[in-house]
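Let's start with one chain on its own, the form predicted on its own, as structure tokens.
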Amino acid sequence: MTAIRISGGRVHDPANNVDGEIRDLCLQDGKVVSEVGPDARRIDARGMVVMAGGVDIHAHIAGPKVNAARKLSPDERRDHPVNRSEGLRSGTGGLVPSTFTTGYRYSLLGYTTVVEAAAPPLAARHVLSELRDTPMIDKAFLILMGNNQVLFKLIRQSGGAVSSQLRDAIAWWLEATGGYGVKLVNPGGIELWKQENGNVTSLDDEVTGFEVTPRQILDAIAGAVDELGLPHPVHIHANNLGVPGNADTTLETMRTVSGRQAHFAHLQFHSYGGKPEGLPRSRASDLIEYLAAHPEITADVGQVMFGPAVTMTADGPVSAVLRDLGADKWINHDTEVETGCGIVPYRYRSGNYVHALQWGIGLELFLLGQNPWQVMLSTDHPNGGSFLSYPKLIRLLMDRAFREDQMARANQRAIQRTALTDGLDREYTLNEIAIITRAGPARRLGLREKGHLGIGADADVTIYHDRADREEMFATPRYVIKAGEVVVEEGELRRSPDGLLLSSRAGFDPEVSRVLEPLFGERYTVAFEHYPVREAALREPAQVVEAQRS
């Protein structure tokens, strides 16, 4: 591999407490080195921002559900195609890219690791077949536990409390698919909606013909994954998301939580006041104060940008919702057993009072919290917004100015409902944007050696100018470097490797396989033997995260 020196950069590694300091970097065989040879690539970084290649902890990029979404939109797919060139395949763009696209463009934005948020496990041969296409980031995905009917009776079995049957077949569940964590979306409130077709009111709801209620589903398998030891602990998509007064909900449900390990997915949606049949109002303030008191949960914003957008969900009644409210198209539909599944082409207006108050209550999330560590960057790519808008959500946090420029442009009434004009004057700092974007999701996902730039660490590394205006600086990185190869500069994609799968792993009782398969004969059309993804599909290049039993 090549050997490199980036020379004198200013450097923001914050996992090392590198703040802004002018320094070489040398990359050799993919990884960070104290030194390399007099013979290595030189580049000059004089001037220049240099950070860890960046890391999405939430985004939608591959599975059944994208590929619903790209044909469900076939008109935005014209909108910025690549074109098949040397060394690059021909892809589609528009809000949801194909495969080939969704690499190219998060390399061209400097990330170089993104997780595929929600995946039906009976879905993973799908998910694996499209994330091995898309290349030059390294990739992961999170299987959907939290309505799965098989896990349902092992709840009920152990009363709600953590049996060794629930994390056997927790740990059986990542092998058998490749997954690399656990997320839960509306827990018990998908099946619920399927069978009644209404939202769960309390945490204490009995899910209709199983006997357990979204607490003791959030209870058992975050404690069973807390217990497992898996490198990223449980990621929740909490009931209820989208309803005025769904932040008491949030709120039980981190209580519910408590004292494990937890990631709470887009926030922002998760924080509502008000009652269901009147408008919402914001209630960021307490969910950051609840934060900052439990610092064993962390959260993504899943930031609303206005313009248009594609929620694409595990969780059917937003969409149901959202098609009542007079979406033109929209698609749902049941996975057996496992989930269900929404997807809406839609567009968030500034002028309109909900629309506003949604962008107002992430960037709430985003400036009243103290720790950046804990409050991480997404918009919940494409549900608030695609991630090519990250350049400018970063403009939002940095530029004060063009900050309160947009809340002009906003629906005041809902603006009015927020911190925002309460003297809220904070910006973010570079190494806090680095925090954010790189180092603190790295750090929740347990990828040890990615979002820093320390000795050992992968040589992901992103090199920007130093622009005043923030959003162009994020926009066009000077150079990315993947594994120690540069794959962009000034602009231009050079190369395009695959990138790395990653999944985890956890030791399991074999004999477990007897517990799932009279289960999985009970609920699934697909037979047990067939149900695991087979080594073929994992093929190189890939890494597994094992996990550390507490």
Second form
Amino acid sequence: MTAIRISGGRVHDPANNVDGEIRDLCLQDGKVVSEVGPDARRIDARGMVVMAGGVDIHAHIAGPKVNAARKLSPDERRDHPVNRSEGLRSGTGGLVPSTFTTGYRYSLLGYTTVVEAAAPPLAARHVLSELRDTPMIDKAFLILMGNNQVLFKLIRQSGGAVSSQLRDAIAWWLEATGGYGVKLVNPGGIELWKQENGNVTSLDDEVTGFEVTPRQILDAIAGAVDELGLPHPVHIHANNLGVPGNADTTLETMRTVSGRQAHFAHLQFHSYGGKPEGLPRSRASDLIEYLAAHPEITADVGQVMFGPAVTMTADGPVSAVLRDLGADKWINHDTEVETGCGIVPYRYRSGNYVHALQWGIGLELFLLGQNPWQVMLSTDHPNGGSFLSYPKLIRLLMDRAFREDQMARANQRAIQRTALTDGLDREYTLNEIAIITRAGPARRLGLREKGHLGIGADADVTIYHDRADREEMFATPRYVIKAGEVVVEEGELRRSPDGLLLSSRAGFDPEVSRVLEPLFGERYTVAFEHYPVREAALREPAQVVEAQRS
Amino acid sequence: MPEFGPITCAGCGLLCDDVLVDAADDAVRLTPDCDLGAQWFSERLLRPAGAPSATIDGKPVDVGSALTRAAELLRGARRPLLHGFEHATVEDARAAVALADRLGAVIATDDGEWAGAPAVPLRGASTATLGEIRDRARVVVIWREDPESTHPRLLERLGIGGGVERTLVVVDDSDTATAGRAEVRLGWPPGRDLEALTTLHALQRGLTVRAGELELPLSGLLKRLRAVPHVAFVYGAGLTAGAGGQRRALALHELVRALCHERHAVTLELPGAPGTRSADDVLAWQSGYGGNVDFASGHPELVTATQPLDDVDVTLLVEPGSAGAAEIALGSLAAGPGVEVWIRTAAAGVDGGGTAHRLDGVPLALQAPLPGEAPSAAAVLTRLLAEVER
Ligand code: SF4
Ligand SMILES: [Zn+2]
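Next up, the form predicted together with the partner chain, please; the one we just looked at was the form predicted on its own.
So here's everything in the complex, that chain up top.
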């Protein structure tokens, strides 16, 4: 593999306390090295900004719900054709791109690792097949466990405590699917939705038929994941998403998992004050205050961007609410034993009070927080907007004048109710951007060789023109290097490597099969012995990150 | 021949994965019993020995010569078409879409019939996996389908007749095996389906409607649907095929969506063939569109039923269900007389493996209980692509 010397660039590598120093970066055999020989390819990066490749900690890019959204909206993709070319596949772009196009677009944006944040474990083979067809990036997926009837049984048996059986079951499930981490979506609520359109509204509501509560589910699974020492902690989409007043639920959820590591997904959608039937207001500052006192909690923002979006979630009851707001299209899909799914194409309008408030709350979360390692960039793609809008979001954070101009175009009643108008004049630095888009997510995912440029790190590097227009700068990197290969040059794709599947592994007692098998037999329509994905083609090429039990 | 299992049967879209196969005495028996599955296995297990691995104009050739000839045909084609997929795996479909993309071909996953445009993109749908319906639905309405012959274990797998209190309603005016098992049977000619569905929807909304002799049975059905917390509708080509199919399917989804406001309601679509769902899912993720896609312009474009393909000059059949006429066919069963180049492939689920999507979307592994020499269609398509690019 060729060696590369990136010379004279301004390096932003916050994980190694490098903040804009001009220095050379050497790459060989897919890794960052201290020195390369004189024959190394030289990339002249003078006047450019050098960062590790971007890491997206929460997006929806592959699997049955993403594919259902593609089938649902052919009209939306008709305007975004992507032609085939030498070595590259054709496809369609838009909010829910086809798989190859997803890989190409992320790479063109300087991202080299992406996490699919919500995969039904039963659909693992489908998720893996799509990820196989998503080139350029390393990818991982989180498996949905917050409404799993088998886990409910185990949690009830242990009276809500973490049991070795629960730990083993979770480790078994990761092994069976190739998943990377554990996701909880509206714990308990989706099961009730599938029973008879129900939901939970508080952490102490009982899940009918299972005698467990959201609080017990959260407590037990967060504890089990923590004890297993998985590289990524439990990833939580809390109850009551989108409901005015849900900030109390979110805070209560944070308190429930306290003492354990936890990541909260798209915090913006969970930061509302007000009464359930009334208009929301912002409680971003309360959540940021809690985060400041609890370093074990992190979040991604789930910023909404004005314009079109596609909401897609395991949280079926939330989609039904959006349906009833007058949606043309609505998909509901129930997956036995495990989860639900809802899809509604959507549009965030700057003049709409609620949408402008959501937009403002997202920015508040970014701007009020003092620790960028705790609050990471996401749009919950494509729920709050496409990942293609990240450069614009970065500009909103880095460029106060631009932000104020955009604020002035949004619903004023909403904007006035946020802290944005309280002299919140913060502008993110390039180092802070590097933290929220790569160093922070990589660290939170437990990917030690990603998100930074120290010796031994993966040679995933993005080189940007240093432009005053930060949107333009981040939208069109000059070079992207993936695993030591230059894949984007002059803003064009040059190569299309496959990228790796990132899986995690934790040891477990194989005897857990004896516990699981009868429970599977009662509930699934797939045989226990056929559930685990053993097909090598679906699981390779992979990098396995071992759990570290404390 | 040995007994093996439990393995996955790919005899229909249900992909039952609990099947024991007993292939003694030149006759195949399945446990649990299923005639369709037994027939599917016997066609593939009891293939005549010594069959050629490829033919050109019916004469045995080696696979290399067949590939060369097939690649020539495809390279020379002005308007190639890939279709079939009745027995395709996910892997086969991945390789087929890759080839179609390279050739600028049209690819059709709906077994080559130009079925009506799908209704789902208009308003969406509410769907569920088999286990959800089995464990929760208290009324199951089967709309003009006969799963007892096309998906023989469907009723069993939905728990109908399994002791749980549940009502099977069948809408059909012909005396099918499925209708024979209905607790409630409703019959009117297919031509009145749209009227029936819109009337049900109107009644659900509390409107007064005059629907003649349909009114009474439909009010009765609505009452049953409303009396339970969870209902399911099973439908397929019986509703959606032919003129007006998209409108009828849309009417069903609108009705289900309306019912969803008061209770949980879901649908389950029966595909025309076991491989259809896999091929359609792959086409959707690789191109962005399900159904039929044209790559001629260099990028995928959706082909609708209103665009007939009279100018196709070379057809490539991938794992077809029956031996239709085509220039090239890749399949595990012998080609019919109308095929110029045929390459024998492994039957996924018998002598080859792979992944397939069940009719409800659940992905499953197909085992290869008797691994053989024949390559998978995916492998042949990949070699064909390399040959075309040479
Ligand atoms: S119902 Fe279908 S999949 Fe199941 S055994 Fe019969 S033919 Fe095979
Ligand atoms: Zn999400």
